[in-house]
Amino acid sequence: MLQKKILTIVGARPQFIKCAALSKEIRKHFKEIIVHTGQHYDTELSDNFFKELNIPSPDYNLNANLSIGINQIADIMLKLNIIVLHEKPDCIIVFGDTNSTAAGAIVAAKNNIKLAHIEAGMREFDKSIPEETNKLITDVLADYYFCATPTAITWLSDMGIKAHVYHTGDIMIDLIESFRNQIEANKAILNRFQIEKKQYVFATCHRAANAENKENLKQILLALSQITIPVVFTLHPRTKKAIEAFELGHLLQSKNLIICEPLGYIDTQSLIMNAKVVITDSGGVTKECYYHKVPGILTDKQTEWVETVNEGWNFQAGPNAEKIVDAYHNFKTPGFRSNVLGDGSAAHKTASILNQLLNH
């Protein structure tokens, strides 16, 4: 029997991580075609992720990183449609909530191809957030829903979506478990920045709501500059450009700040695992610090990973310097973690379900 074909769409760091975990399981049952939309902001860093995580080389690269917003979605759709018509996949897989995700969902629907959404059902309930509209578009058009948390299943049910909804756990946890030995043994990154375990803060900021809002960005940078121990701050290109445009560069001059370029996967995980506290607006990092049992202070006004907040591992301060600094000084590490994100078997569960759905 001719092997059925799955087309997997990736375009940003969290999607590379999810693809790294899922691809080897998918290829046990299907022929996989990987399309890299090129949405990622740095081609060299993108290539390094593929090498570091042993992701099969993309079969196609759409180079859509020069456009933004609706133009980027349109660019991806037009280029992706040509590939879909040529490859004729039996199913398209999309991850999360990026422009690549929404574009892939629309192309799948318009070509009457089954769509599987990994990390389905997540909501922030604010349509002004680009990621939120991408989630809504994708879940309305999807055929198969793979959910990281029970809350996601509830939110889908509230929309009337109850068929082909599966609770698999979070696929990003699979990769942490796969690379755990390398992450724990990685001393080089601590030596590079001359920092000690649990004696520094790890920080990221990249969401448009913060990076493209002068007051929000100012508040976050003020908070980082007021923390007395070293703060390793990975500077996203979008944030770097905004700091220059808003003339906020003086807030990066504090002696406690260690500014660096975005790092590879293992270095990032090592810095999260060994940090005293993580300060972030990244949904991926929110989950990762929870799983590593490291307190997280969230600089976004809302989060879809509500369980991590409810259990006390993450605190939602928003882009407010006073609240961020106060949370840093007064954070009480909870004694309980339910491990709501799963046990590292999400990729196996997902591929097995797709095998049953498409091959049987």
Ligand code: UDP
The other form holds:
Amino acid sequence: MLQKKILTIVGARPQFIKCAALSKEIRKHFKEIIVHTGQHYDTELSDNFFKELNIPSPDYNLNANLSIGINQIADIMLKLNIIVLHEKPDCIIVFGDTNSTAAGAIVAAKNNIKLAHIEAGMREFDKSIPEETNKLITDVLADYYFCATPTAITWLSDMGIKAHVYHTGDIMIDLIESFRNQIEANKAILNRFQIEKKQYVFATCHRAANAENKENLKQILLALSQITIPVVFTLHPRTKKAIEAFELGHLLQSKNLIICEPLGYIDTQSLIMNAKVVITDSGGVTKECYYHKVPGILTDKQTEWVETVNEGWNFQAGPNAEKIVDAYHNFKTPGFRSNVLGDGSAAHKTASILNQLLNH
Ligand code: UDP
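What about the form predicted in complex with the ligand, after the form predicted alone?
Every chain and every other molecule in the complex is listed next, the one we just looked at coming first.
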């Protein structure tokens, strides 16, 4: 029997990670074509993940990395449309909330192809955040909604979206579980930075609302410079550029700051798992520190991962140096962490549901 065809769109680091978990399950039921939009194209944010996580090589690369914002969405749409017309997939899968997600959603809808949104229903209720409009566009156009949390289902329901909404759990948790042995055994990364378990902070900062706003970025760097134990800060290219452009380099002089390039997946998970505290604005890291039961101080203005805050594992400090440092000193962890993000079976559940929907 001719297998139905799924076209999966990836473009940014968290999407490679999610694709790593989902692709092997999808391929049990479908022929899969992977399109890499080229949103993230450098070795540290892209190529390394394909190798480390054993992600099948993309069938197409759109190289849509010369533009940003609406131009990038348009660029991806034009190039993707040609591939979609040629491949004629039965369903298109998009992940999360990037420009690649929104562009993929519009191309699917305009070609009357079923659209599956992984990590559907997330909301920050602020349309000035670029990711928010990407999520809204995608959820309005999607046919199948795969939700990581119960809150996402409620938010979809509030928009009147109730059909084909599935609670699968979070697909990023799957990957932690499948690499758990390597993550736990990895001592090399602690040795590299000469740090000890539970005696350092792990920090990331990359979201446009922080990295492209001088005052917010300054507040976050100021906070990191005031932490009195080692702080491993993996510098995203966008943030590196912004620090140079805003002339904030002097805030990286603290002797406790260990600045490094974007790290691989296993090294990052090991650093999160063994940290005393995590300071981040990354959606992925927000979930991962929660899952590893490490207190997280969130530096974006709001999070869509409200369960992680409500359970007390994450604290929403926002881009405010005083609040971040205060939270670092006073964080009390709860004893309990629920399984609200799932148990590592989200990819299996998602592929099985798509199999039911498309093959039966
Ligand atoms: N991550 C990584 N190396 C790093 C920083 C983050 O592998 O140096 C991983 C992180 O553990 C998570 C994912 O990248 O799995 C999150 O991606 P990102 O922060 O770029 O995007 P977001 O989750 O905010 O959309």
